[in-house]
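The chain below stands alone, shown as structure tokens; this is the form predicted alone.
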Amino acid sequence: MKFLRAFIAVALLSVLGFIGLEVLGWVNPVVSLFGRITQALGVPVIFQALHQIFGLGSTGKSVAFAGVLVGWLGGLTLLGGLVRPWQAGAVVALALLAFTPLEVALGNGAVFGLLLWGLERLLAPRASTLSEPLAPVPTAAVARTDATRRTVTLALAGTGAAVLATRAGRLISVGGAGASASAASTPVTPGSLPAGVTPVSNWYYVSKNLEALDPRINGEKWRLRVDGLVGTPKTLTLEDLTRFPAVTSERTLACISNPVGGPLISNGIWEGFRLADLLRDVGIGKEARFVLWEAEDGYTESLPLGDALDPDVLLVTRLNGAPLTPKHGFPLRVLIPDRYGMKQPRWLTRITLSATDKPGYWVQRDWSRTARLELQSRIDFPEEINPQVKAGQPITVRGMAFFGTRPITRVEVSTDGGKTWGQAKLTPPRSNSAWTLWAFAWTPTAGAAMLMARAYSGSVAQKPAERDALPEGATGYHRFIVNAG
């Protein structure tokens, strides 16, 4: 029964930890340990392997979190069943010092020890404290007492496990799907959004966190700190940001982990202001060379100051006519042209001007330091997931191409695996930072056909060599077989 009581103690400790996280924002040991493990798994070779196993969504992170939770429960249950309560509490406190603050480590160690001690007192057999022996207790009464004690123990264990499963399940089950609907074929209600603009509900989503652990920021309490090598350090509110000249810009954002033809790219209409206006307002120090970003979830990135002063570098608060959603960066995020999304933090809380650079969160794990975009194109219709068409019936193959602020000048489509190519019709984008939509007329013949697409930007051609997305961004032609019947 020692191990069952130890499990009850661990379950109660974990439940208290998750309640503290959700209600009071306390540091949770399980979440902290998960963060350390996901940092280690963030190197490109491991990240790519996890994508191949679990796909582009959050399944891999959910599996990792479940594994950390099981390890936490099993390890502490074993510990609590083998040693005395105060010893178990001390070991937990010392172990947690490796990845949680001192007060969190000591608090969890003390609570775990007290829970073990209390459960031992509550559920252990009652020994007589009298000096003289008492009359023998009837066997039936002893059996009833033991049965009651076992029932209470099992009930506590079951209740603790159920509550813990509910709390942990909320973290794991919140959908953080990385995929979005096809760009050029996303249905849009007439008059709501221009063609080619991705509705917010279909925007791609990628995070280093489980979605349930992404920041949920109170806009009234949020502050942006601007400091470092500046003339006048400032702390700004959301209302303070409204005094900078407003900018509206249609832009496409792509994730560096997006595979060829993948869904981790979306296009939207952003509203905000120029970073340069903010920096000039606080005053740029003579020795400043880099802008360092910090986000609410601990994410960091950087940008050379010369690039940061580009008028196209924006701080934005709205997407498609509405405030940013929590998963897309409320209340403030960065937009930088010609870079993948990893350079453009969400949930921004601090901007620091520095004389030296500091590698960002993913750069520390050997991802691209510059994260510059690769020229890419994608076929959206027919859909790769179900490439069925009718033989002899004309269709329009549709898709998109993107190269940041550099214009798409030509897109070619092949229906025979690259033996011959035809030129697609381009729809001029409304912005030089938005993707270009294209269309190609095709009448399929009966049988299987290999569809391919490639794009050009002036003299720059899309790279045909197939390369994994990590660490510099994927290259290669999007291709798949279409069956016509």
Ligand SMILES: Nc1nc2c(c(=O)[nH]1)N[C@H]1C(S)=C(S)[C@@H](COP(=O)(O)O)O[C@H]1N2
Second form
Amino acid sequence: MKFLRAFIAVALLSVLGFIGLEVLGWVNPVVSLFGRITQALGVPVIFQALHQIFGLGSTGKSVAFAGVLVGWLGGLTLLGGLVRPWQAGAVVALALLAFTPLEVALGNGAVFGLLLWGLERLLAPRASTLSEPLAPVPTAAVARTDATRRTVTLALAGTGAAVLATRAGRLISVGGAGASASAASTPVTPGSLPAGVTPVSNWYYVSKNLEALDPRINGEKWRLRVDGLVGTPKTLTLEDLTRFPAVTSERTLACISNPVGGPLISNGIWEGFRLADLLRDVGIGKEARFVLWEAEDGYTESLPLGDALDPDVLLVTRLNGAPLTPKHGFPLRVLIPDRYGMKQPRWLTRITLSATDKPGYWVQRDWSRTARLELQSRIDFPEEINPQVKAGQPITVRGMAFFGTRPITRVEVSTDGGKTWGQAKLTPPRSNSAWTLWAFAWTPTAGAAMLMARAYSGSVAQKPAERDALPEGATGYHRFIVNAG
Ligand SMILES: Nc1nc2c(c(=O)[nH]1)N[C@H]1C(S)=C(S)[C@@H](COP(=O)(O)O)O[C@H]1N2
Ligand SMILES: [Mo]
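Next, report the structure of the form predicted in complex with this ligand; the form predicted alone has already been given.
What follows is the whole complex; the chain from before opens it.
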């Protein structure tokens, strides 16, 4: 997280630097660094080698410059990730003094320090389920990191960082009664969401696309093609979908690349209809074994037909009382219980029944074929980002636990690094596929304490083994140190 932040800061600094160079003719630190390095190491040696590889011409130079740029980005990312903003700024200023004019060195150091400092404030590393239910307006920002996976997206995130930062919001739950998950439950109105429901403005976001290149679909022109091994292939409009019986369901959506304790999970009230109703309407061919999904952005996924006919598999058009936003799948997205988000396409455009399976977009990239949810829990208060508490003052440790349609039956909390565990109080089940909120009373004593949480679903216990998200989803207990002063 720190390194992502540092990378965004150095990316912004570099973009500013190059704009300064192009538009105003400022001295650019990377260009100066390039000059200094090539001079110091002896141009002939380096360029001879590069020329041998790339031939004569400007390619070698471009490659060398790219190398210096990568070094600059990498070096400053490391620096910014390892030390405090002002220290990183000071180091940059001092280092640049060696080969750039005073004002360039100081300017770059100061801007880098300020960017780091500002991003640290803007990009809190997690979304908390249970912030104070006061303001219905997002107050701070949450970084939507996607751990190990979309490196390219992350690399490009630097330039989009300003947009990201302003659009990001902290997850805030707004007071109110619990929601029922039944097909008949009353639709919600945005602005009056029950506690524990994630406002759309704070919903986590993961996409294979750059956000700016995500589909923006015109609802009038959009069509859903249903074909393959069906009785009658059909092309449906948004209007056509309204004739299927409406279903409202509170569901939690989680990304498979979410690290333990991470922010890539949200809970909302969805409205749509059953996939089974649509498939029966077009007629299911005898040979059909798989549902293949296609989306506007070229995303593909699949689901065995047996699973797809589960009445809990929905096609949804609304979230939290409003039509899906373009970012979160307008006009239609798939919801499948007990699976991570990657199995559930947004911007759906085509459903094909097939006798054979076709690995989906992330499956082709070595992620899980089935993407079944792991049992998970997270501590939301105290916040990992700000683990300060007052000694001797009772607090309520809070968080969530989630295991798809399997109920959370117990959550345990440790405040001594796992030596002893106490039982948390669970809020009543909110639906058959939403996270469970929990609370645990604790009076910190002075000093450091290691907080940990673990959840159970009947006889199934959360896996203690720390496992990376790739390829089957992260496991391990959420843990961090809080300081009581
Ligand atoms: N068409 C399409 N659908 C998609 C994706 C995508 O990139 N394209 N990403 C998937 C992944 S990995 C996740 S976690 C969820 C995220 O949905 P959200 O951003 O609305 O939370 O969408 C899924 N559906
Ligand atoms: Mo995901």
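So that the term is clear: the rigid core is the largest set of C-alpha atoms that superpose within 1.5 Å between two forms. Here the structure is a predicted model, which is why all the values come from computation and not from measurement. Residue numbers count along the first chain shown, from 1.
The Cα shift for residue 68 between these two forms, taken after rigid core superposition, is 2 angstroms or larger.
After superposing the rigid core, the C-alpha of residue 99 moves by 2 Å or more between these two forms. Annotation: Cα of residue 377 displaced by less than 2 Å between these two forms, core superposition.
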